[in-house]
Every structure is written in structure tokens, then in C-alpha cells.
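The chain below stands alone, shown as C-alpha cells; this is the form predicted on its own.
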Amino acid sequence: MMKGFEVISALKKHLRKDDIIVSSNGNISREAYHVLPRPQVYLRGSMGLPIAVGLGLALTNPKKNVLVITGDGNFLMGLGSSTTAAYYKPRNLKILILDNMKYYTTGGQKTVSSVINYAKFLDSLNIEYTDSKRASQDQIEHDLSELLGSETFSVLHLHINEGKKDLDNIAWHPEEITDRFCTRLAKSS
């Protein structure tokens, strides 16, 4: 299994220039900020909201892929957004769940991820779902490519090892993140 930072680094070669990335708060946003093309939507202080934000962007930008990168804790805290996304089913919305079964950013407390049957939950919503348990790096690369190339609303659930890079926080305040992202979006439209 890979660590979250390694998965985010592997994403780089699978992204298209105009893909929109929404990264959940905490380590995932810091890692995306330091590794992936900028600017994107880096959430800060918004636990449980990445899918809601991604859904809004997918519905208003139907010609662009929207990739939501979220942790298991963030995903579980925002389950209502998953059901709303399943209702609208935007073909351009892709969700990547990095699951280490912990709220890693806040000290490593356990999530309830180990007792959730993601396959049954997402299948009940008729969402295309791939689960990569203990996958090799080659399999993860393949799954990332499939996720980003999918023509339907899709979820990739990756089980990852604990561990993070010691990275500086995002240098921008939320207002600056929004302004930079909106400027980029306007230029690419």
C-alpha cells in the first residue's frame, strides 16, 4: 500500500490541464498544494464539505472533470453530500477516498471506516465504485487512470498506509484560495 502523499504525487501524470481539483482540509490539502498544479480548491476548516463543493463545481462546469480528494473521516462526515451527488450524478465528478482509518490531521484518532461497507453504500446509490485494498503501485496507477478517464460519476476508495510529509501549510487564506481559483477558472473557460 502507498501513503496518501505518494498517491497524490502519482495523480500528477493522470491529470489533464483543465481538471478541477477539490482537496479536503488538513494533510490532503497541504499535500495537493505542494505537489499538484495550482491553483485548485484547497479546503480549510471545512470538515465534511469536499463532495458538496465538488458537486457544485461539477454541475456548473460540465465540460471539466472535477476530482475530489478526500480522506475517510471527511467522507464519512459528509455522507449527505454523497447522496445528493448520487441524485444529480454529474458525469464529470470523480471522488478519490484516501482511507487510513484515522483522522490523521488531528492526531490520528480512529474513524469508523473499518465498519462501513463502502461497496454496499455506494452501490445502493448506483455510483460506479472501485475499491483498492492493499493494491500495488501499478494497480493504483491503473485505478487512478480509470477514475479520471471514466465517463460517469465514479468513486475510487484507496486503502493507504499512515504517514505524511512534513509540509508547510498553504500560504493563502481561504479568500485568496477562492480568488486565485476563480481567476484560473475564468481564464480556462
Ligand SMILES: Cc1ncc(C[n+]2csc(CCOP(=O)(O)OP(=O)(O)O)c2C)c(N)n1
Given for the second form:
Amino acid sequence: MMKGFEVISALKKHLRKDDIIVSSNGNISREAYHVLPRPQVYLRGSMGLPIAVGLGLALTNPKKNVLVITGDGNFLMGLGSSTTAAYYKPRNLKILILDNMKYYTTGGQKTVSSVINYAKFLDSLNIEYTDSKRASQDQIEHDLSELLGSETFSVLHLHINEGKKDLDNIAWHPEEITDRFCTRLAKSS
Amino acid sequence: MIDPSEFLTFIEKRFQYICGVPCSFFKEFLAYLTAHEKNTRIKHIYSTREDEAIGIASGIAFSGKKALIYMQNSGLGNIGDALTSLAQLYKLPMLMLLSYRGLEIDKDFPEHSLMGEVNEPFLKVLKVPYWNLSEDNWETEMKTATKTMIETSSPVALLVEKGVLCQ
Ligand SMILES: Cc1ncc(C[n+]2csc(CCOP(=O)(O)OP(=O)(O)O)c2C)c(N)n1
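Now show the form predicted in complex with this ligand, given that the preceding structure was the form predicted on its own.
Every chain and every other molecule in the complex is listed next, the one we just looked at coming first.
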């Protein structure tokens, strides 16, 4: 199994220039900010809403891929939005669940993620998905490239090891995140 | 009741999306919207929760487009964090239609009483500018709310009493 920031680093070579990323609050946003091309939509709060935000972005940017990177705590808090996203199935929306079965950011308290059979759950949404349990690095690289290359709405659920890099906080105020992101979109559309 | 076709014509000029969780106070308007989904420019996205609707509207606003959100005022209890740590914090414009449940007319619905009482103070505490939507003056009220939404690049609300968007 890889650590969250290793998976996020591994994403770099699979991303295309116009791809849009939405990252869930806590460590994941921080890692996305430091490791991946900027600017993206880094959520600092709104726990539970990364998929909803990604859905709004995917519907309004049909020619661009939108990748939502979410922790299991965020995924579970907004579980309903995975059904909403599956209902609309925007072909450009991709969801990467980094599952450490913990609220790692707040001190590693357990989530209830371990009770879910993700393959069955995702299968019930009638979507394309991959459930990679305890996958090797090679397998993860392969899964990430499939996820980003897929032509349909897809979800990749990855079990990850806890652990983080010591990174500074996101330097941009949220208003600056919006400004920079909107400027980038305006340029590329 | 506001003529649903006039209301739809008005909103589809200003909003590209509409999303939310229903209230019976929006019944006739939503029925009209659903019946005309194929020939209106506005796209309707169903939501499972009100905070999810704010999340979707935020993604839409990040792309420079605008969403109108509808919800029962009980949904106000679900959206505090979505407003304060997302839509307001990131300066994302959106207009919320909130049904005004819990007034005298709703005395048989105790589940709405307390929210009916605290609805306006709640919006004030959350620093969400709001107006009432009325049958007689709705165009001006919608224009005022939309103008503030654009000028402040932030969420604003309109309170909708019984009989305004339903019979
Ligand atoms: C509504 C809300 N509740 C609680 C928090 C505190 N909080 C911040 S990050 C976080 C954990 C998120 O967990 P997960 O999505 O699994 O990501 P991880 O921290 O494991 O990377 C929590 C509980 C919050 N920011 N907002």
C-alpha cells in the first residue's frame, strides 16, 4: 500500500494540462496544493462536499476532466453526493477515494469506512469503478492511469497507509484560490 | 401565485442551473419546471441534501456560471458549514429560495415552528442578505437580490411564503 501523498505525487504524470482537481479538506488539499500543478480547487472546509463541488464543475466544463480527490471521512460525510453524481454520470467526472479508514488530519480517529464493501457499494450505483485493496505501486499506477483515461464517470477506491509529509499550510486565502482558478479556466476555455 | 412561466422566463435569463431539495411551497413552480425541462435553457439538478446543493452550486460558480437553489427553511439548518467555509469564504455567487415555513399558517406543523421563529435572525447571524419574495413585486425583488449576489459575489436569499410559488 502507498501513502496518500505518494498516490497524489503519482498522479502528476497522468494528469493533462487542462484537468481540474478538487481536493477534500485537511491533508489532502494541502498535499494537492504542494505536489500537483496549480491552481486547483483546494477545499479548506466544507467537509463532505468535494464530490458535489466536482459535479458542479464537471457539468459546467464538459470538455475537461474533473478529478475529485477525497478522503474516506469526507466521502462518508457526503455519501449522498456519490449517488447524485452516479445519477447524472458526467463522463468527465472521476473520483479518487483515498481510504485510510481514519480522520487522519484531526489525529487519526477511526471512521466507519471499514464496514463498507466498496466493490458492492459502487457496483450498486451502476458506474465504472475499481476497488484496489492493498495494491502494489505498479497496480496503483495502472489504476490511476485508467481512472484519468476513462471515457465515463468512474470511481477508484484505494486503501492507503496513513502518513504525511510535513508541508506548510496552503498559502493562498480562499478568495485568492477562486481568483486564480477562475483566471486559469477563463484562459483555457 | 406568481405565474410559473413568467418566473421561469425570468430565471433562465440569469441562471444556467437550478438545484435543491423541494418544499410543498414550491410545488406548482417545480411541477411547471419539470414539465418544461426539455424546452428551458436552465438545467435542473436534483440533490440529496441542501448542503450538497450548495456544493454543486459552488462548482458551477467556480466555472463562472450561476445556480438558483431552492430549499425548505428547515434546510437552512443543514447548510451552515457549506455557506461559511465554502460559498461565502470562496466568494461564490448563488441565489437561494427558502420557503418560509413555521408562520401562523403552519400552526399544525410544529416541526417548523422554531425554525420559523429563528429563520430571519439565523440568516442575519450567518450574514446572508435576504428579502421576501412577493406575488406583486417579485421581479423587483428578484432583481435586487440578483444584483447584490453579483456585486458581492456571494450567496443571497429570498424568503418565499405560502401561495407565492404554490397554490
Ligand atoms: C463539518 C466538519 N467537521 C469536522 C471537521 C474537522 N476535520 C477536518 S479534516 C477532518 C478529517 C477528514 O477525514 P478524511 O476525509 O478521511 O481525510 P484524512 O484526514 O484522513 O486525510 C476532520 C474531521 C471539519 N473541518 N468540518
